[in-house]
Structure formats: structure tokens, C-alpha cells
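Next up is one chain by itself, shown in C-alpha cells, the form predicted on its own.
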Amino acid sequence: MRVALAFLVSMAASVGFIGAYQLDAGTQWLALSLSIALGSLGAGLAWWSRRLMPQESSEEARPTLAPPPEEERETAETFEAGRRGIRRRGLLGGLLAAAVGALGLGTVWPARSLGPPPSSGFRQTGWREGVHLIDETGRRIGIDTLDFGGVVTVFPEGRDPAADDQVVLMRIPLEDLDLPEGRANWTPDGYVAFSKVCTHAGCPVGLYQDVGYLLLCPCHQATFDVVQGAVPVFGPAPRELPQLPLRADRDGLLLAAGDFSGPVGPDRWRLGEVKDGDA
């Protein structure tokens, strides 16, 4: 009875560990529930092993004659008791498997935290057709906000700032731009926007060099050529920064004309998804 109870307590504590983790209850509750799960499982195994392997030995001389009826009856009763014990061991074995399974699930559950960072897949962000560009103060960005050579970090209006929503916005003379085919109408009055998340390690690409139109990542010195579509020209970045298509409304305010041209951030943030060029 106490063996089964120990396995049940271990299962309950493992479930409690998962609940404490989901609710972010703190390390104290995590440690308590995990220690109860492990302790109960260990106690149940110890008690069960003592029943399976008796700690005493005995020997009896083998009779040379046929056993009397009383011994035959006792032997039959012993076999029957053993059969009942086997049935009980089957139940305890099932409880043991369930307890170990629950404990295993509880211990691997925190591995979910190692999944992709901020957004759901980084193929869809907060940018949509018609979303206004705002700066960190919440002010909308208009055609006259920046002079040529100016730069500002912008976010989608109406959305809590997220890592994959950050955009670096620059204003460059149209005649200097040499963007990939199909992006000619993405740069109203010379405004050009790219994701601020480096495609190497996810650091913010926050340094802009107006002379030469270069964006630099301070973490590992990845450098991107803005006028060529933010392609990497130096450092470890494996691909270009995704570009955000822009347009201007009748009031001269800048809006997104859609989502980014590609997935945001490093490729490892999208484990299990189809990468560019594989589709």
C-alpha cells in the first residue's frame, strides 16, 4: 500500500512541478515539488525492493517421501498467494511507469523555454499594410521628419514593442539607391527601412554610417550595405536584413505597405521551418 502511495505522491509532485513552472511560481516551489517527486519515487522503489528481495534466508531438508496432504495444501496456498502477489506487482509496476513518466515530463518541460525567441516563427511580425510608423515616443513619422542622411528607430503603431518589430529608418537620395528588383516603390521620398535585428546573432543593428550608407552591428561587426538592400559586406552575417516596404498617405505620414521581405533574425531562431531558398 505504501509503495503505491509513494508512486502516486511522486506523480502528483511532478505535475505540481509543471504547474509551478507554467505559473512562474519561483524556484522555491520548483525545488520543493521536484524534491518530493524524486524522494517519493526513491522511497517507493526502496520499499518495493525490500518486499521483492527478503533479507533473510532459510533452508529445509528435502523430504525423500511423498509429502503429506497438509503440505500439499500449504504448497497450493503458497502458490495462490504468490499469484496474488504477481497481480499486485503488475499494479505497482504500472504505477512506477506512470511516476517515472510524469517525472520525466516534468524534468524536460523547462526545455520549452529554449524554443524560438520573441515571436511566432519570425515570419510574421507586427507590421501590416496600413500600419503607421511611430518613434519611441509614440509620434507618427511623416515625410518631413528626417533630413537626408537622418536615421531613427521606429515601431508599428498600436502594438506593444517586440524584438522582431524594430526597424531602422533612414532617408537616402533616391538616385543613390540600387535596391533589388521589385522594390522601386518601397522608398517614398527616399525613406528606406530595414529590420534592426542582425541576421547573425540577433543583436540590434544600431550604428549608421551616412558616408557609404552602411549599417553596422556592434556585437560582431557585421556590416550591411543599405543602398544594395542591406546585403552583408563584412562580418559574420549570413544574409541581408529584411526590408520593410513603405508608402505615404495623403497627409504625408509613412505607413507600412506590408510585412518584411523575409524572416527576421538569425536562421537558428526558426529551427524546423523552411529557410530562404529551400522553399
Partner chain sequence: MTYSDAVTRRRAARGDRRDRARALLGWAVVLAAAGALLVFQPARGQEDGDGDRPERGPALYQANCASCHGNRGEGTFRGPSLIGVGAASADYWLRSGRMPLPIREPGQEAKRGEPAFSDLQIRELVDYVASLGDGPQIPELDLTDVDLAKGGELYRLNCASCHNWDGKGGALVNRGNAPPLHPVPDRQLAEAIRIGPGAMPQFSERQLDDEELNDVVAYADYLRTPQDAGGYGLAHWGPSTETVAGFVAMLVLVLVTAWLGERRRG
Given for the second form:
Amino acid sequence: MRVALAFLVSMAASVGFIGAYQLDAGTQWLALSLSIALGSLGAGLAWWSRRLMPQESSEEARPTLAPPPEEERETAETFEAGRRGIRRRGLLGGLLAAAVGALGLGTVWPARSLGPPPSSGFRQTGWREGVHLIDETGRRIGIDTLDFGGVVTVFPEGRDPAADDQVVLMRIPLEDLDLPEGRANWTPDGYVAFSKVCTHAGCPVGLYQDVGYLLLCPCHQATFDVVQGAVPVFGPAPRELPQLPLRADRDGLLLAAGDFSGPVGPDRWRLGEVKDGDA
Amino acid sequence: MTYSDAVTRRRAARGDRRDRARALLGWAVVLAAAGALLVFQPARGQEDGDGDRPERGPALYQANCASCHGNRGEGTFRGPSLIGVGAASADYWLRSGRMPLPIREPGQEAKRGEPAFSDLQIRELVDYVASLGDGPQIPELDLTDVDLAKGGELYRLNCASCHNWDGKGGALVNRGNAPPLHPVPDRQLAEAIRIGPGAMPQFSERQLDDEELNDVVAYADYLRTPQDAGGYGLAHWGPSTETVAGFVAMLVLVLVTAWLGERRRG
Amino acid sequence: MTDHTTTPIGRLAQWIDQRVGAAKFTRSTLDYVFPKHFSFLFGEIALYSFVVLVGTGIFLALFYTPSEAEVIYAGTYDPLRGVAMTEAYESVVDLSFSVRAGLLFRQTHHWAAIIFLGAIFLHLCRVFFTGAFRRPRELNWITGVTLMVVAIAEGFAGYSLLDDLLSGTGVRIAYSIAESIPVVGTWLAYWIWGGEYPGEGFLSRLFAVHIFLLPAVIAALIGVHLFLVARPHHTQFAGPGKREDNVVGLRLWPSYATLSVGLFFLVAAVLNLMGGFLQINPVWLYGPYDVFVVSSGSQADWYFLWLQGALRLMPGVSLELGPYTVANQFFPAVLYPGVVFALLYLWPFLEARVTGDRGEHHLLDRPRDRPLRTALGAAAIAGFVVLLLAGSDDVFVTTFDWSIVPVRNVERVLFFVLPVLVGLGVWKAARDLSRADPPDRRSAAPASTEPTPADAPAGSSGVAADAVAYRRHEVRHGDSGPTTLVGAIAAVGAAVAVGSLVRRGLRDRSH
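What would the structure be for the form predicted in complex with its partner chain, given that what you showed me was the form predicted on its own?
Up next: the whole complex, starting with the chain shown before.
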């Protein structure tokens, strides 16, 4: 009785589902009707099984998995007999193995098409001396774009920006800056620029705290102290963010004064080589 | 209308503030009232005497702000200078109830709350602070003709990294946290973008023009009640609450198996 | 041959049987005995979730476009109209807003993935804590762990296809993890992505992997898994008349099959209900992915959340080896899960080595009778939970207005301390419980080193006495299995619910 009712409800709900679809009644009506259809069908089957079908425990012998010794021996002998025949032609067997191996290697070789070898164009960014800074809409950044306490994401002008090109540009009063040796003239009018690619796992270091001058990556909370040269102060980042040296031209526009101070992006095996190449 | 009358009336108008929409309505009432006052001001001024207003601002300032920000807004060791912060800044801090601080000590985190002053008092204080030096004006928002999609793009680029894709705020290091945007009225959103209160960076007009400001505020406003086409939005916490919901569903399914796999006794 | 049957189905069966000779196999299958215990159904939940995944997945695949080509959205969701996005993301937004039942099936698919892995995890725990991986089932344990690994990869592939802001961020992290592997990492990343991040044609590769390669592997492994279950027949808990050499329970046909099909529909109903009423992965709110955009509160789905937690807990160091670097993210995201899965794979062999017990076991352990194994398993789960919390700590730090730095440091300590505490507590509790039980109820307390004689005569003398003792025990203690498990899950759920209420209270106050 209950089972029959469940099946009837299910049927009605299925019709309801079709109706909801035809009327374009929306996700929730579709879900409601379909889950009633599914659920009452499931409950009906469960009731049927539990109430109307045999529920007494049955017993079944468990099969033996380990074969009887003589069968094991016979199998081994059959195999050995064949193998002795092969072993008499030892050279042929060896050649066959080598040929199959070579064929395997050959057929897998085109997997190289999946990607270029990493040596070509490894970690070249679009930044070099004299490139203008533009924002995401293509506007050039000038010396008056930001107030002190401002932040903007910038890209190198004149090229489709690559992932490693993104730079976070901030403006900080010069007296607050405490950058490493040799970077004194990298910050015209307090503009400081660092790679926006986190040195931990590559997320954009998008979170800028104007008080305390911290850059923070929202993925794993790697935190960088901007005024010290974006050195990591908390979280998993092992390395500082590379800085982009800046200068201003006569029209008051900002330009890159060179490439980054170090390798962009997360650590990787051959980081050392890149470091030498870039610096 | 006395100050306490104003507070009582506003509180009554807002009810228990559970409903975000009602809160918005409350703000609309406040703003409308402010606008009405503005319109009728000349008549009022004649009645009360023109010399009345400019004197009340400084008096309020001396009574409530000067102990931290200095007698002429020059700042003290307890609080920063207010010279040149502009009307937008004063309006934001006072209307968000973050100022004045409950305990007047440096290093306090200013929390959002009920404003301590009436609308009129705030306008007088704002006028006074703005007169101390040039600074950002209160932005004039116009959300009638906005590009919501553009606003969304600007929001994701400039706001989401701290305030989350949903506007619920996010974790900062050593500075409290980025607050949720949902309880913040539109005008304060716009002011905050221009002045960068607290740890927040500021966005100048050269970087984000007034039209873009309208767009981004409109998107933040949309996020108060975004389109949850898929059903209950699970508080928009993303995969974290989805994990919890999945956990509960797993519990339901275990109960189903407990029912199906139950040993029948007797 | 005479006709044994006159019904059309019978005639068809006979027609087939005369050509493949399957009658004997079919009959033994229909007679197959399933022991009844609720925990034996967790694997079936996973299986049926997979069926739902395939069904909804086919529908989704017909609407999804695996293309990174840039388009300007012009669909029905207003707050994105005019936004530049990839065709992939556009097709997902269109599927959600313009295709009838599209959003329902998309969300059901996503929930099914979460429950698929949840059920796999629960099933793994059941097998582990009851010792069902012991000889002769080591191979099936390995198959099962492999299934879990492949399912995790499949889940990540599906999650990443959408190309929304959240999944794009996840893919960026995945690239840096692939890249971090010593020596081969860069090659590997270039091969998977087709070049330097974000690569070329990654989505179409991922699509092929997600809808063809990995589902085929999963389906094949499920086949192997079921074969390896059925070959030695099911394990069973000790009980009246239940011995190493028999199986007691319901026959497949018709009772168990009906019940199990019923379970399928119930699982599908729950998943479908969630798909329609609990919004999951609202990609239109996340927005399209851009390499320079990120949102705070970015989380991974739960089966990756623990790795996100591990990445967060790792201190900021990397290992310099002359000109080479072993990257920071290698340790939490490659080495640590590598060790975890290696231990999982090797567990049956490690345990056999330590206990010296290499005999066949078809009767299951009760967790309390193996305090050490139970304690180690509980400790591992405790560590896993700490990592899950760490993976979402920015969310609850924001919610409760705490501070991330002390929370993170506490988690770093907890990751090492909590497993020890939980392990010790569980070990003591298990030992005390086991000792409080009458000896006849303990499952194989001193481990037998001899293989059980499989050809022992059925119904040997001790069974009747066993049965009496068992029933006496049953009356006193009842069967606490489901209650305990549901209670544990409910406790965690309640904690979360109370937390969210407190949060709401705090938020109301702060308005």
C-alpha cells in the first residue's frame, strides 16, 4: 500500500517536473519535483524490499582463493614449458623486448608536442628601461595619478600583458621608505612598484594595507613589508617581491628604469639560473 | 528637535535593524531628511539668525574632537591632524559612528556603529573640518545611469582582494580586518574610496573618475542582495560553507544508510 | 534444449545464455549474499554519486565550450553584460541562466562531486578502522586508494574548467605546485599547460581529461574494485553463525538489489535537492578570471582545502641546493600529500609487518579491539581537520573578527599537538571499551598468525554458544555503530551552526 503510494507520488512528481520545465518555472521548482520523484521512488523500493521481500539471513560459503597445490604446480609447469622454448632463442627474445621498448618510446615521444622546452623565453617580462606604465584600461600613469596612500595595478605599455608583467604601484611618502641599498632613485615622488606575482604560489598580491605599508596575498596570507623592499614578514613566502625601478619623464609620466630586481613568481628548481640571468 | 529626540526617532524608524532592506530605507529617510533640510535652509537661517551655524561647528569640535585632534585640528599624539583631510573624510568617520572613539586612547580600532551626533550636528562638524584646509569633497553619487558590469570589473580588481567577491570583508594582518561592505551606505562607500580610511588605500579622481566611482558603488550596492539563482546562497562564504553543507548532507545520507542497513530484530 | 521459459525476458535471457554461457555465473551472482550493516553502504553512496555525476556531466558537456577565446558577454545576467571573458566562462554563465534545468544539473553535478569524495573518504575510514584491508584484500585497498586519488584529480579538473575567478586562482596555484617539483617541475608544468602560465589551450586539454580520460579510469577502477570485492565475497562483523568461511546476510536477488536501487534513487534525490536549493559555486558572482585579479576568502573545495591549509601553515622557507632551489610549496603541497598517500598505500603491508599477522581475515575488527590502529587513524583525521580549518581560517577570522596571525600560529601548533592528543585519547578510550567487553565479543584479540583453514566444516560446534553470548551482549549494549557516527558528525555540524548563530549575533550588534 505504502509502496504503491510512493510509486504513484513519484509518477505524479515526474509529470510535475515536465510541467515545471515546460512552464520554465525555475531551478527550485525543477529541483523540488525531480527530487520528490527520485526520493519517493527510492523510498518505495526500500519499503518494498524491507516489507514484502524475504528478509531472513541467508548463508553462503566463502570461496577458497588460494588454489590447491597441484593446480598451482600444473599452471607453473605449463608456463615453464613454454618459457623454456623461448629461452632457447635467447637472442630473439632479447631483440623482441628491445623492439617493443623502442616502439613504446617512439609512440610516447610525440608527447613532447604538449609543450615547448622551458629554456625558450624563460621568464622574460615586458619590463625594460623606458617602458611606460599603464593601468588596466590602458591609461598612462603619471606622477599625479595617485595620492599618497593610493595603489593601482599597472602593466607595461605596448604589449599584450603576460601573467608575469603585472605590477602593483603604490605611493608612499619618501621619508617612510627604508629600501635596500642602491634603490634610492627607484622611487620618483614616492612611487614604488613591485611585481604583483606572489613569490609563494603565484597569486596576485592584491591586498594593500596603507597603514603599516603591507602587501598581502589573499590565497595563503603571505605578507610583505613594502617599505623594506617587500620582504616577507608573515606567511609562507620565502622571498621578497622583486622591485621594478621607476623614473619620471619631463611630461610627468612614469616609466620603468630597468627590469625587475630579481626573478618574478614562485620558487622553482632552476631559480638560481634565472636570478643570474635577470640581474 | 533635540538630539535625543532625533536619536529616538531614528532608532524607532529603523526597528531592530535585522532587515538590511529596512536599514537601507532608514538611510534613505535620513538622506531625504538631510536633503529637505538643505532645501529649506535659507528660510531657517533667517529665523535662527545667520550667525548661528558657523559657531556651533567649532563648539562641537572643541567639546568632542579637540582632545585628540588638537584645538585647531593640528593633531596630537592621540590622534592625527585633520587639516586637509576634507569634508569627505569628516563625513565618513562621523556618519559611520567610528568617530568619536568610545575610549580616547591611541591605537583603538574605530568600529562601525550608530553615529554619535545628529545629522545637523554632523553637517556642522564637517563644515568646520573642511574649513581647516583643502581636502576631498563629499562625492556626489548618481546611481541612476550606471554601468554595473564596469563597476563589477573595477570592484573585482580594486576591492575584492580585501573585501571579498561578496563584500563580506577579509582578513588583514595586524590591523583588524577589512570590514563587510553590506551595512555601509552608498555615500560612505564613495567617501571611503576617495579617502582610504584606516588601512584602506585611497583612490584619487585621476585613478578612478566620478563615473567609475558611481559604477563601483553601484556594484557594491548590488552585492547587498545579489542574484542567488541557485537557491540559498550559503551566506556567500564559498567552498568553506559548501564543505559544511556537504558535511550535513553526508550526515543525512548516513542516516539513510542507517535506515536501509538496519538489522530487523525479533 | 527445451524452453524453460515463456516470458519475453526469459526467452531473451535464454537466447543470450546459449551464446555466452552465463547461466551459472548469473545464478551465483543472484545468490550473492550481502552482509547487512549500514557502514557497508558508504561505498554504494560513492558509486551512485558517480552515476549521478556521469548523468549530469553528459548534459553539461553538451553546453560547455572549452575555449580561452575572448568574447564580450551579452547574455541575460545584467551585472556581467559587456564584460570581456573567455568563451568557457561565458558558456557556464549561459548554462546557468539561459539553459532550462542547466543550473540545476550544474549544481547537482558539483554537489555530487563533493558527496562522491565525501563518501569515498567515509568508506575509506570504515575499511581502515575495521581492518577490512587485511589479506586477501590488500589489492582492493590499493585499488580504492587509487580511485580516491583519481577522483580528487577529476574533481579539481572539473572545478577548474569554469574559468571563473576562484577556479582560475586555484589553477594558478596548481601551476606553481607543478613547477615546484625538483628537476622535472618546469617541464611538467610546460607539458600540462602548454607553456608558461597561463599556457595555451589548457582548458581543452583539461576538458578531455575531465570528461574522457579520468572518468574512463574511474569507471575501469570501479569495475576492478567491485570484482575484487566479490571474488572473496564481503567481509562481515563477528556475530551468531558468522565465521571466517561463510557470509551471512541478504541475497542479492531480489531483496538486496531492490534495496540498493532504492538507495540509488535516494542518493540522487538528496543530490538533486541540494542542486536546486543550496547554491554552489555561483560563478557569476565570482566573475571571470584575470591573471591580475584575486578575491580574499579564496578557498578550494574540501578535498583540496587541506592542501590549501598545508600551504598556509608552511613557514616561509625554501631549500637552496647550490644553483638549484627546492621551492617552499613543494613541501606542503607535494611532499606532504605524497607521504600521506604512500602511507595509505602501504598501510596493509606495514600493519602486517608490525603485527606479524599475515593470515586471511574475513571477519572485521571492531575499532576498539585494535586500539593502536584506531588511535593512529583518529590522529590522522585530527591532523586533516586542522588543515581544513587552516585552509578556511581567513573566512572565520573575518567572520568572528579575530586576527589572522595568532590564529595561524595556533594552527601551526595544533597540527602537531592535536593528533597526538586525539591519538592518545582514542587509544585509551578504545582500550578501556574493549576491556569492558566480555572476551567472546572481542574480535580476534590475540592476532592469529596462521591462515584460517578455509575448508573448515560449516556450522562447527562453537557457533551456537557464540550466538547466545552475542545476543546477550546485543541486549545489553545494542548496536551503537550508526549512533556513534551520526553523533560525531552531528556534533561537528552543531558546532558550526552555533558558530554561525554567534556570528550573526555579533554582526547584528555591530550594525
